[in-house]
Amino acid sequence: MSLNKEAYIRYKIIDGCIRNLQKPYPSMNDLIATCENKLGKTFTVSTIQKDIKTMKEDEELGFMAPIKFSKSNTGYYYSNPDFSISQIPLQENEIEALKTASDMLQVISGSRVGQSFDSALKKIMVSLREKTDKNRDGLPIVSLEKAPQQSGLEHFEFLINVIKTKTAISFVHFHFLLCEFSTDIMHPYQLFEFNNNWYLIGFSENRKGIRVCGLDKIFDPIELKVPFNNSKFQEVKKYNEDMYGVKPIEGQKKQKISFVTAPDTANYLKAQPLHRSQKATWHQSQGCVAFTINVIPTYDLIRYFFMNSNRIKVFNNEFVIEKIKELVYDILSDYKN
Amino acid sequence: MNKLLFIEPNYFTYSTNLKLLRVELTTTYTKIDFGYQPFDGQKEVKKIKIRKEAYLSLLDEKKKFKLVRTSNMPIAPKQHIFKTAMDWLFFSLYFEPVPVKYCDLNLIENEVIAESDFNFISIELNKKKQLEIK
């Protein structure tokens, strides 16, 4: 590993204890064990200091984080508490590169490479326009929404490469509901996205079969020598097209969900499909629309039906209307109490 | 084979929240990871705490390895309070390398055993659960 890159890598462990909540106020000791930790190496406080001074004041790094110490809690803090180095705007030479970047594959978006790609390049451009186009208020013209960090994106890189390399993992899981800490093994397949809220999916040596983890509650992921489990790699596919949510319903196979709109949701939903799968099937006069998807349901499914519950109705699928009812008497029985 | 990890191996101890969750065997350091999990019914919002004293052993040997340091874990006098009796904590005991060898350890923090000090008793690192590390 070169210096520099290997510098960056500690700039980033840096950054993650500082912004760590459930650990405020690293230390000096803290820092340099973490970094040991990760990096598998030992470091002088002078190497940890000299960091630190770096990612203060060197204007060609461009961070200028703003890190304090604070004296009452013995360790580091940023005065601007949503600060990170990950979320450093670009230079104006970058932002030139990228202009010019981006126009060229503009060019070649729209004939040579596919839709995926388009929609990529749309979302690096609207990301731009945020960052570089501000009116005469000092407001950007553009604004995207910034859901709160999820804690455990520090492992993002790590897993992105684990995914890539075809390396199984051990992790520690701490279960929510159950308030209950666990180990797996996991064969990495992919990540993904909902809601603001990233997921782990690959195959679990505990469950034999496919398991999605939430970013927020994988601890400490460790690389392992030991085969790579592919065998359930397609199955990835039916997470990514037949569902609405991160992870099916048990026993429940693909199928059709329909459900009627107050023309208002009809707007909406004609407007941002709930599914690639969704099609209008009847039409209101006054407005009302009925749609129908194709989908396996999950728990996020039933619980959108259930906050949008006096606005959508569900028919023609007794599992499903089951499923939204158990939710409404639960919350009756708890009011009645 | 420098490192080794031994997943959920079977120990005994008298805590109720404490879950041994996993025992990292390096040349340059033996590094245990734990959980710190509220159980059924807990109204008591505790606080926790190690003490630099807490050292590895191997069964029948005298030699003490020392903790060296922590990861998210504070060293008494310092202590983590948890602010409900449902909070949890992950953290890692980092201690002088034991020899990456298949044995039962002891983890012990205080002679004297309580349900609220680290005492771990036979953590068996056994060759067939154990996983080498890349």
Second form
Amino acid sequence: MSLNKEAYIRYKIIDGCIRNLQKPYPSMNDLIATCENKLGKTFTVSTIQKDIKTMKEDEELGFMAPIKFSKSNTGYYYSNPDFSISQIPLQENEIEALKTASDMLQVISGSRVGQSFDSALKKIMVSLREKTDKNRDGLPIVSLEKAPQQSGLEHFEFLINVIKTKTAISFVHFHFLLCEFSTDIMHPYQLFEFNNNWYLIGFSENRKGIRVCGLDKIFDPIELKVPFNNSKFQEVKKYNEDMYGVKPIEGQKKQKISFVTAPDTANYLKAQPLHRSQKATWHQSQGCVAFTINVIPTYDLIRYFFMNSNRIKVFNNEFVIEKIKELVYDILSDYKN
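Mind pulling up the form predicted on its own next to the form predicted together with its partner chain we just looked at?
Partners and other molecules have been left off, which leaves just the chain.
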């Protein structure tokens, strides 16, 4: 059942009236008057009767409110005086949905949010459908960045489920550079996010090893009834712990990369480290700072250094320096007459 927002507000109002110890046994007229006063519009007896019936009988909504009518007091009451729709336990599918949301929030927001999120989940019930808090000017108190939505996110729930159940999948993959479609069978291990884009990582039967695919390149994924290959699962750790970016440069191992930064960039990197292994190694009096990170080089990291080359200079790692130079030469060659 899809829950109408106004109907839900009426349920809350009716619940509040019935639980009001200062004015017990509210009549139908009392319920109508309170709803009209709080919502600023008129309601019929039929509407409120339907609301009461829904609160009592709708199994999908899950309230199953023990609402009774007292003839002697000509009003409504709960046969269980401790009942409230705000104390309804979550159903199993709702709990699973919240667990999924918890996993996503911990990935997106980091461990500081994750540490307190479990306790917050216990308090999230029907009130999740309340209005978003706004300030006195009507603006949201918190405004999140609204990045353009990546295509392929329609498969997100499907991919979460196949990862949980260790189910192999087949899908069509589109290669942006070659403009070609191909098919692959993958044993999915994890979804991860980088720079507002989501990726699937798993064992690819075509490549006989780990493959990373952007969700925007995945089409028509389907489940397969074949044994799940978990042989490369431990390799996923290097994507989580040992890299900045998505794909490692072939043949490169984890290594130390040193770079010196301008003062303003140094302050930024102190507040938001490039990688968990980042360490400051020396400071200059004018504010420049040298850092090291211990990572597997990726093309994303090379592009990061290139894009910030006026504020960051890599030293003591010839491989990374040469890769940055190659990128510079490629761009300059595109502008030659």
